[in-house]
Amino acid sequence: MYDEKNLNHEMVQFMDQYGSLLHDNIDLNDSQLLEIYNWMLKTRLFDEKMVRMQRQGRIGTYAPFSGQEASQVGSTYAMEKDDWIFSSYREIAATMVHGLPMQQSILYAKGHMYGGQSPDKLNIFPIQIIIAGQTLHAAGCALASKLKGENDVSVSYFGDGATSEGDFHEALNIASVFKVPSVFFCQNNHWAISVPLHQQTASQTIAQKAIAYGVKGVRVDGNDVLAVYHVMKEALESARNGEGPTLIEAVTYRQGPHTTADDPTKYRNNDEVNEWAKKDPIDRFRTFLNKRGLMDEDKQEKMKGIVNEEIEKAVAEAESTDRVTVDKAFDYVYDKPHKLLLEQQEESRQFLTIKEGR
C-alpha cells in the first residue's frame, strides 16, 4: 500500500534561482545556449506584443504564456524534427521552436481560417481547445508510429487543470498498456483559470500520478531551462528505446491572466505573483549566461532589436493576408470531400448569393 506522504518525487534542478549551476554535466555548447536564450526572449516579446494587439482589437481572445518559456523552449529544443507536438492554446513558444512560423500563430489569434493549419511536413497537430483532448491524440499517434515502425515520439503539452480531466487518465492508461513512444508534458502553472492546484487534486504532486499507470514520473523546475531540456531529452530517448511513456511535471507559473478575458487580481494575491516574478525563467537564464561571459547588456539589446524587427515583420505579413470566404471552409474538412459535404457547400453558396442579392 502506498503512503501518500512518502511518495518521493524530488524536483530536478540544474540552476538555482540566481543562475548558478548546480551540476556540471550540461551537454549544450555555447552556441546552443545562446540559441535557447534567443528563443526564450523572442517568445516573451511575441507574447507581450500579442497582448497589446488584443487590447487594440487586432486579434481575438488570447492566452498569454509569459513565465512558462523555460518549460516550453527547453522541452521542445530537446526534440527531433520528426517528433510530434500535440498542444493546447498556450504552447505557442513550443510550436515556434518546433518550426511553426510566427505569422501562423498570429493568423490563428486573428481567427483566420488558415491559422489552424500546420504547414506541410511539420509535425504539429492543430491546437486543441478542449482541455486534455490532445493527450488522447498523442497516445493514438504514438501507437500508430509504433505499429508502423517509425522512430518519432508524440509529445502532448497540457496544464495542471488537464490532469483533472478523464481524457488525461485514459491517455496515460492506453499509452502505458501499449508502451507507446510518448511524453506527457504537464506545465503546472498552479492555476486552472481561477481554481488553484490544491482544489483540483489531493495528490502531493502531479508527477506521482504516473505511478497509478505504471509509467515514469519526473518533477522538474519548470523555470530552469537547462533542467527541463535534460529531463525531456531523457524522456524522449526512453520512449525511442521502447521503454514507453514518461509523465513530466514542470513546475512553473503563469505570470499573466488565463486569457485576455480574465482578471487574475480577482483570485490571486500580489505576494504570490511577486514571489514568482523573482523566479522569472528568462532573468535566471540571462544571469547564468552573464556568469559564463556569453551575454552582456549590449548583446541583449542587439538581440532584442533583431527579434522585435522579426515580430513586426510577421505581424505585417499576417495583417496583410487576404481574408477567405465561407466557401473555402468546406475544402478543409476532409482530404477528399464526400457527396453530402459537396451538397452543403452548394447550399451555402446559394444562401450567400440570396443574402448578398447577387
Contents of the next structure:
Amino acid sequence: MYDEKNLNHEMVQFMDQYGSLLHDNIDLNDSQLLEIYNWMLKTRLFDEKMVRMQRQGRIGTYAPFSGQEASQVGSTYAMEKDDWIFSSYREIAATMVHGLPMQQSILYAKGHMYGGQSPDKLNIFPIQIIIAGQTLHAAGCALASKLKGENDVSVSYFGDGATSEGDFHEALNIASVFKVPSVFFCQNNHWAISVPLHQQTASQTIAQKAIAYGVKGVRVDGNDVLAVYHVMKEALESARNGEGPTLIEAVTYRQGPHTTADDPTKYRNNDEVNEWAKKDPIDRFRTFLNKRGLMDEDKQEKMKGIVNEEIEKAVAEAESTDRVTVDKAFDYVYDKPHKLLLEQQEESRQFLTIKEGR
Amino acid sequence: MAEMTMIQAINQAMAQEMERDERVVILGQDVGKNGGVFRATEGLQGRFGEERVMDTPLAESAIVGTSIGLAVNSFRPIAEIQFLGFIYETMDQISAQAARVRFRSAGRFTSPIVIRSPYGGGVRTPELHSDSLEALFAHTPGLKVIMPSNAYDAKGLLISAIRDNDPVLFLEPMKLYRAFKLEVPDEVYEVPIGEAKVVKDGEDVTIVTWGATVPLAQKVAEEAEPRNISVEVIDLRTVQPIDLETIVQSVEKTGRLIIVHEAVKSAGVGGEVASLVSEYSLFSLASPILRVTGYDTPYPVPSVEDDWLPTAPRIHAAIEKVMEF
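Next up, the form predicted together with its partner chain in place of the form predicted alone?
All chains and molecules follow, beginning with the one already shown.
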C-alpha cells in the first residue's frame, strides 16, 4: 500500500536563511563563490533594468525572474560548456550564465527577428513559450547524445505550472525509459500566473512525481545557491554516468509579476510576498560571503558599478542593432522557400518600398 | 525492377536511407519488433538494431517532441504516428514546435524530421483512424505535407522527405497500401517534393486530386471517355507547397476544374486550390470550380463510410455539371 503521507519530503539546504553554513564541505573556491555572486547580482540588476525598459516602452512584454537567481545561476554554474539548455521565457539568468550574450536577451525582449538566434556552438535552444514543450526537446536531444556516445547532458528548465502539462509527463517517462542523460529542472516559484501551487497539483511536492517515472527526485531550497549548485552537480554527474534523468524541484519564489502585463496584487497577498522577501537569495548569499570575509559594502558597490556598466553597454548595443524588415521573415520558414512564398516575399518588399516612399 | 505494393516501397525507402545515412533513425509505437501495425518498418529493427529503430512509449507528443530534440542534435528521425486521427495529441509539437524551430532560431537550429502516418477511409476502421487531416497541417508555415498515391511515388517522395532539411508530414493512404503493385526501381531515387504529376492527359475537364482518391479519379476519367469527355487528372502529390504551375497549365487547356479529396469540404486544401486558380487563372475558366469531397461531418461509422467518401457517381455528376454549364 502506497502512503502519500510517508514520503520523504526532505529539502536540501546548505545555508540557512541567515547565510550560515549547514554543511562543511562545499567544493567551490573563493573566486568561484564570488563569480557566482557576481552572476546573481548581474542578473538581478539586468532583470530590474528590463522591467524599467518595458515601462519606458523600450522592450515588449517581459517575464521577470527576480527571486529565482539562486535556482538559475546555481544550476547553470554546475553545467559544462557543451551541455544543452532548453528553457522557458523565465530563465534568462540561466542562459546568460551558460554563455548567451546579454544583448541577445535584450534583442529577444525587443521582438527582434534575430532575438532567438543563439551564437554558433552555444547549445542553447530558443526560448519556449508553450508550457513544457521544451521538456521533450531536451529528452530527444539527450537521447541523441546517448546514441552518439557523447558526454553532454540536456537540461530542461520549467516552472511548477508545467508539471500539469502532458508533455512534462511524457518527457519524464520517455527520458526514463530510454535512460537518457537529462536533468529536469523545475523552478517551483509557487504561482502559475494567478494559480497557486496547491491548485496546480495535489501532490505534496513536485520532486515526488519522479517516483512514478522511476527517476531520481530531489527537492532543494531554490533560494540557496550553494545547495542548488550541489544537487545540480550530482544530477549532471549521474546523467553522465549513464544513470538516467533526475527531476529537481527548486523551491523558490517569483517576487514580481508573471509578466509586465500582469498585476499580482489581484491574486497574491502582501504578507506572502514580504515573507519571501526575507528569504531573498542574493541577500542570503551576500551575508554568507560577508561572514566568510569575501564581501563587504565597498566591494559590493564596486561590483555593482561594473555590472551596471556592462548592462548599459549591452542595452546600447541592442538598441543600436539595425531593425529587420518583414521581408526577412520569409528567409527562415523553409530551407529553400517555395515559389508562392517567394511571391509573397516580393510583395512585402514592394509595400516596404511604398511605405518608405522610395 | 520489382513489382511492389506501396507498403513495400515505403519499407524499402527507409531501409535504403538508413543504409546510406546512419543519422536516420526511426521511432514510434510498435515500429520495432512488430514492424508497425501495417508492417511499414518490418525487418528494420532486426537489420539496424534497437538503437536505430526504437519502440517508444505510447505517447504521440513524446514521439514527435523527442524527434525534434534528436534532429537538433544531428539525427534525421522518422517518427511514426500509428493512425492520423491520433495526431491531434501531438499537434503542438508538429505545428508550434517542429515547424517553427528554423524560424524561431533564425536559422541557428533546424528540425529535419519526417512524420509518417497512415490516413484515409474505406477500410472499416474504428473512429479516429481514417480522418484526412492534411488541411490542418497545410496551414502551418514551415511544414511540408506529402500524400503519395502509388508505390513508385511513395518511395521517391519518402527518400526526398528524409533528405529534406525541413520537417515533413508524410501521409500514406492506408487503403492503397496493398491495393495494387507497381514497378519500383531497386535503386535509390528521389521524386521531388512540390511537383504535381499529370497522371492522365485530357482536354475538357481537369481533376486535381491527391492520395487515396487518385486511382478513383483515374477510373472515372476512363469511364468518361466513351461519352466523349476527355478528363485530365493531376495527382498533386504534395499539398504543401502546392504546384500551382501544373494546375494552371492544365486549367488553361481544359477550362474546367474539379477537385476531389477525402477530407471534409470546408476550409480544406480543395478550397485552397480553387482559390489559387481563381487568383491566377480566373479567365481561363468556362465554368465554376467544383469540389467532390468528404461531407462536413466527423468521419462516419463503417456502415455508411462508402457513401460518405467521394464516389465515382458523385465525380461523374460533377463532370456533367461543369460540361453543361
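Under this definition, the rigid core comprises the largest set of C-alpha atoms superposing within 1.5 Å between the forms. Positions refer to the first chain, counted from 1. Remember, predicted model here, so these are calculated numbers, not experimental data.
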Quiz item: One rigid part pivots relative to another between these two forms; at which of 325, 297, 120, 199 is the hinge?
Solution: 325
